[in-house]
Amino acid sequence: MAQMRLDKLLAQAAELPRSKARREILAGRVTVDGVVCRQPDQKVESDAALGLAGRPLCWQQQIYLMVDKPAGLLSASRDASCRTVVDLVRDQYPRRALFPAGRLDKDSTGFVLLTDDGPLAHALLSPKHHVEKVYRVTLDCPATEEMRRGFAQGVTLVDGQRMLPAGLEIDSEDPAGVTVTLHQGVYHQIKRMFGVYGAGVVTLRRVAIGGVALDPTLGPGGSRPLTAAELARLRGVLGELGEPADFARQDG
């Protein structure tokens, strides 16, 4: 297990500025595995049990958050003129460098994974993994069997790009409502695929990533950490971590 300076570890665990973490340590308010430590530069194991002012600190070396992105937010860490999906949780994690592992259009909604785990995010986006993502889509016209067959074979976009085969399920009660399953991420992919058939996308909502379903109790703007089982599911889908991918990739 890696070792870290105590002041750095405490700053991460308690979401404190490094200077305040040092003051807490020097004041004797910090314990490491139950023992008071007054040395900010002491090296401790990164999985040590920390306490501050008599209370245990539960923390994660890395954060994995399921967010139900509302329309109107950018899938980015920061933007000078528009709110981002990270702004939804910034007050909860003020010192974490969180970013979206994959993107949705500004007007699209649904599951965005926020994390500070770069290797896992890269692997989720890597073209070689073909991580499954599921979307609920409303069209401006009824979907057809021609579309379903075309998606299954792999749609060729107007610019000549050939997409991987994709799933298309048509709602039997409302043919303008469909569920799309993708195994790749190309800029505005779903809109461009339906555009080949002259259909427009009215709404697009991502409901699952890598077999992990969006929690329906969150509601727009809601978030929660992934459970251990959900994170294990993602890691199981990925297998070995893949090569870095292009974070500019955008679905929808």
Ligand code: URA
Second form
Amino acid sequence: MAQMRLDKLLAQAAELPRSKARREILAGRVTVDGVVCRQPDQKVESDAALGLAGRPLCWQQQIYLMVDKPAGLLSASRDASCRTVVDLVRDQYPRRALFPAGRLDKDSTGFVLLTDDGPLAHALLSPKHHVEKVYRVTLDCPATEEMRRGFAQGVTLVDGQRMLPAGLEIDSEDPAGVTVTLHQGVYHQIKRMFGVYGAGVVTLRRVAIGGVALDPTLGPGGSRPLTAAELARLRGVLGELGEPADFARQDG
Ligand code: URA
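The form predicted in complex with uracil is what I need now, so please give it after the form predicted alone.
Complete assembly follows, chain above in first position.
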């Protein structure tokens, strides 16, 4: 692994100007592998674990952020008239071309993955891969066994499109509350699937993508980088689904 000056590595990892990075180091606010280092020109391994003001930092070639999307935001990079999920983090990553890897409706909430890794996003969204996504949904009526069986077989939407089999778990305490597991992403899919049974969706929240669960501590509008284990999990899912070796790399 190559070595780099600490001030240069910190500037990259924290997206700081080099002068500010140097000041943080001189002030004793920077750790390298857990040890305070006050020398800006110190050579450190470029994969060293850096900390700034008590918080871990991690320089990545690409960014992978777990965001808890609040209702009312668009799943888009930019929009002229409406706030987007990327607007939530734009100040933290001003030089990154982030975009959502998959959409939630404006009124839906929960897990959106923001990244600048086009190939990984493409693979996650590819209809070939059927990456699992889990949603907590509240209906305007109790869910039924007929719906559960229909979801398991594959619902045919009113326009004739046949959906892939989907999971539907009905809450025993409150049958209007359900957990839906999808392996594809069709526009308004869950709303349209319940619509076939005359049921309306009141709230819809995505709680997991590819086996990675939304961090319940984030709260609406909160975000954090995926951990190395979460990223490895997503890449692992794509690997199991037959992605090229490129997606099994561990450089994040
Ligand atoms: N299905 C929907 O109907 N809406 C979403 O936002 C996601 C899945």
